[in-house]
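Shown next as structure tokens: one chain only, the form predicted alone.
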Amino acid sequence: MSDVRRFAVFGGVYNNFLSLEATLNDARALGCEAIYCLGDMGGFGPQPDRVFPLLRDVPDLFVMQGNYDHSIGNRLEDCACGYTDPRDNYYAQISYDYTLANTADAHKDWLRDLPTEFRHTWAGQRVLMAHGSPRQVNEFLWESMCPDAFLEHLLKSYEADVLFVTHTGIPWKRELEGGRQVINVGAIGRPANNGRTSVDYALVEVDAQGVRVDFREVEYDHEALAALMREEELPEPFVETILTGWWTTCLEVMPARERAAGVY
């Protein structure tokens, strides 16, 4: 028998039931023995209400609440994402209207009682996971903003050796010393501005040696997501990312190095 034990991470649904459906089918057969979502379920795709059937009251899936998961739950008036530009906003404010619209009031209960974060000792390191991060749920910890000294300092003040967080849309990792590590986890509901139409989850292995992340590339059918989505009479912006797997919305948010590696 293996001494490994497995254990998927993700965040960024975004009302992508086809993506989770295939990251959760990944993980699964893979032989996780427990997985977890870093919240936002809705935004961006369309038909909000077919994710929750792949979520709720599952035993090795857990949950947490992401600043759109919050604001859903409590019918609130924005995302609360927090963008500054007003074309952050403006799509921003359109994915939310429609997402709350379009979610049933017990999926909207279940959002607003879900737990902000997960703590865990794996191979004896202090596991935290979060969604923006510790400090606040919708703050932005971007790769190219995040120094190593802040990093330590985050570990330092929550009490955790490996952070994991979400909210970016963007996976990245950072191994500092001592065996310390920071892990953005990214998306699965929209790609990672990055030219592939697949999505990507952190796939965590513990034994005796320790804590390792690799990131788990997945595909599914994005085609099928984007006639769904122009069903619904969503921007076209938003399908051309699910189309091409760049993104065209949400980039004035987005530091300098991250946005030039976009075509936007």
Second form
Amino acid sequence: MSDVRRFAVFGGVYNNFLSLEATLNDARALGCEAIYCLGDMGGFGPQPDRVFPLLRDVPDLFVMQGNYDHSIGNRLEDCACGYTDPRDNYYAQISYDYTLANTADAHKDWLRDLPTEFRHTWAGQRVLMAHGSPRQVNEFLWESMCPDAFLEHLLKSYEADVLFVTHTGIPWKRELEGGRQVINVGAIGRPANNGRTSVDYALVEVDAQGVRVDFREVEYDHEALAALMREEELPEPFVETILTGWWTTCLEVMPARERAAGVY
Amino acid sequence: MIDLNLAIDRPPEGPAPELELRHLDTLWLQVTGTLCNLACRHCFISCGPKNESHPFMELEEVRRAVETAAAMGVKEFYFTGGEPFMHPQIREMIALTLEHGPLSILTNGVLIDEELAAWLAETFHNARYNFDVRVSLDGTTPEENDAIRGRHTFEKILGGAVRLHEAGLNPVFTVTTCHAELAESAGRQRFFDLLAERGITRPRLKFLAPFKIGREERRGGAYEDFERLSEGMLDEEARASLQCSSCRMVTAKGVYPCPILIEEEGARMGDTLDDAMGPIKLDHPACYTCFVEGVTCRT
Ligand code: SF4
Ligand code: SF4
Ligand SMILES: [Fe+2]
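Structure of the form predicted together with its partner chain (previous: the form predicted alone):
The complete assembly is shown below, putting the previous chain first.
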């Protein structure tokens, strides 16, 4: 029996029940004792109700509310993304309306009542998990937009040594002075605008030395997902993202730096 | 739609709201003061070639403000003017700021020649943090834009933007919605079409409402008496969404709450950032525009 404890942290399911299943299988096969989902169950992918059997009433899984879950759970009219590009807006609204219409009432209630943060102490370090940022559910923490000193400020104000967030869809991590760290776990529901069809989650190892975080790449049957998205008549640019690994919409919220790494 | 004007045409009762600074997320720097190579008719601080009411900032002033804000955990920096590229040391200012965090620079684009565009693109690629250039354009035709920004500026602005794009940058276009229909989706589509024609196929656009002060007051008319904020009008969410709950503006003449009020009587908060961490009074009519239009600096 080793004295390394393992945990998994992921976010951004976006209706992708196939990558969700693959992620959970991978984390369990690696012996993760607990798995944390940082929210945003809906949007983008097909057949929203198929993620819930994988997420609800599972003893090793802890699920948090994201901004999308808040909107769907409270039956709001849109995801309040506020795009100014008419094309982004158009597609975002299609997938929001689709998700709202195809999520069962009982699941909406469950989304509405989810917690909004998790706290733990691992190896003596104060661990905080939030959706966007600890101070605002829909704040984007992009790698190129977060000065070290700003992250230090967040950690200090929210009394944490290790912070996990999601919401942007692109993973990154940063080590700060004194062993403190911030990790954006990215999203498992949509590739990270890197030309790979796989997705990533954060695998955490905790031992006497501290908390180590690595990204773990997960392959899943993305072609099956794409086929189902076409069957459901979801926008073709979304399907293209699943098949190519490049974002085609919602690029407006992405900083120029991250965007320059993509093809659009 | 409810017509607010029917219900309230008198000044609201009660004192103007006070607003705390939650955290300094955004530091604005008025690097070229009120000096500009254009004199746009909607400029809310009446900038122009002869307006020296706010002079250029010195390099060391910029460094001091940037370092002070960085130590406070600031999230992002904005350079504005006037026209920032008129400053002889603008490149040093950009470089030192990008050491500490992401920077957006607001320009009218006119001075961006090939050499500058290449330098900006290289800076973008080498910087640790994000670097954005925002170009102001106020119409999709020369007639529309030039009526506001001045004769022949349409092609000069687009020329600068296209050079940026060819050098490998994707500038953000900011549009002041003096022509109200530009904010509608058909108006927006015209921008996308225009920029696509010039080879900018994935443009980034930001639409801003005009502030009825400075030269814009003479162009579009001043504020009415009812256009004021009072304590009861702002809930927590509205407070948090006002940019002055998380920003300050540094100029050569001291620190102000925001970029909009630097020429307004009584808005100056002190000499240094440390003097400007207290609450502000939202007693200015421009505050009404921020509240009604949800003005933010975010891209
Ligand atoms: S709006 Fe901008 S470009 Fe026009 S005069 Fe004012 S500062 Fe100069
Ligand atoms: S003009 Fe706008 S940003 Fe400036 S103090 Fe008033 S509300 Fe705040
Ligand atoms: Fe989110």
